[in-house]
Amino acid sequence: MISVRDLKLAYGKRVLFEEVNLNFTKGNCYGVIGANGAGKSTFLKILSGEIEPNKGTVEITPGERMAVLKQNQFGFDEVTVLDTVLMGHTRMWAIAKEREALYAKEDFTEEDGIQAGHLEHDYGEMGGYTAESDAATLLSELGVKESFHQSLMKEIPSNLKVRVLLAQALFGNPDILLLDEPTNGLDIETISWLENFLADYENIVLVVSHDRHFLMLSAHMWPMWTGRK
């Protein structure tokens, strides 16, 4: 759950919002709507911790993982498409890198073996052993062909980069999913896939979108704050 209490954000004399008190609960998809400049994307950035509010708090249930749709298409230029998706599960990715470094040691000790056992347990619990195939399946469902999966992000068309970043956010079934304009650059078939994905999603989703048709199928909405299910 995400709890927002007495939230306020203002730039000088311009108040975007104030006295915001909301609970976002599991099993609901919330559509954040409003006019340009109303603070929709800014609100998501506050929830993700990217922006600090002037007042108020955001509390997330301990242990829940949040994923955010990244907007910078050039942020992963030197990373392969598949690894970009895997990096969406930050803890799993960190454990994978730690495992690699540990097993690469020439002087592997008994203590290293114990640590490796802990890492293997955590990695398995997170679905690490099927992570690559799961990520590949997700990419294919979003229209990114297998022939691109080992390409660097800088080598693929910009319209595919959008899909890869969307796959990154969706990967690993995050407890909280923040999507800012997720349909930008997607074709009708992929938008339909995303609508169905979100309609069946069992965790918390917050979506900013100007696509009313998409919002009506994936989330209930009302001005600025909204919920579904």
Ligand SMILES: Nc1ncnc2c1ncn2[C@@H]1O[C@H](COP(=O)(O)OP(=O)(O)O)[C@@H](O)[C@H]1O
The other form holds:
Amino acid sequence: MISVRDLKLAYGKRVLFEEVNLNFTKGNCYGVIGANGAGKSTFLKILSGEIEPNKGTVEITPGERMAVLKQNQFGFDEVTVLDTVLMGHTRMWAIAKEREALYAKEDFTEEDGIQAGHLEHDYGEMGGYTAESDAATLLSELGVKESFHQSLMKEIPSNLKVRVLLAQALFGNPDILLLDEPTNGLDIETISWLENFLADYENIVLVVSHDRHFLMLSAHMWPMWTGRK
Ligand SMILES: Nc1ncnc2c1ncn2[C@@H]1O[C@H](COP(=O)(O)OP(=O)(O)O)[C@@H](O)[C@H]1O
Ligand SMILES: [Mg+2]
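Having looked at the form predicted on its own, could you now put up the form predicted together with this ligand?
First the chain shown before, then all remaining chains and molecules of the complex.
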């Protein structure tokens, strides 16, 4: 669950929102709507911790994992398509790297062995052993063919990049999913895939979209955002 209490954000004298009190609960997809400049993106950035509010708090149930659709298409230029998706699960990715570094050590000690045991346990719990094939399946479902999976992000066309970034956000079924204008740059087929994906999604989704058709199909309820009070 995400609990928002008495949230306020202003840029100078311009109050985007204040006294916002909301709970977002499991199993619901919330459509965030409002005019351009109303503060939708800012609101999502506060939820993800990218921006500090002027007032109020955002609390997330401990242990819940949040994933955010990245907006910067060039943020993973030097990373392969498959790794870009895997990096969406930041904790699992960190453990994978820690494991690699540990096993690469020349002087592997007894303590290293114990540490490796802990890492293997956590990695397995998170689904690490099937992560690569899960990521590959998700990519293929989103129309990113296997021949692209080992390409660098900078080498693939931008219509594929948006799908990879979407796969990154969805990878590993995060408890909380924040999607700001996810249909931008997507073809009709992928939008329709995403509608179905979100309609069946059992965790929390917040989606900003101008596309009413998309919202109606994917959001269970959307009586919320009108920007400024
Ligand atoms: N860092 C900032 N400094 C000052 N004003 C900002 C900043 N970021 C956004 N704004 C302004 O806040 C308003 C809300 O922006 P945004 O959240 O991007 O709106 P939306 O996503 O609803 O279109 C806009 O008027 C924008 O110009
Ligand atoms: Mg916006």
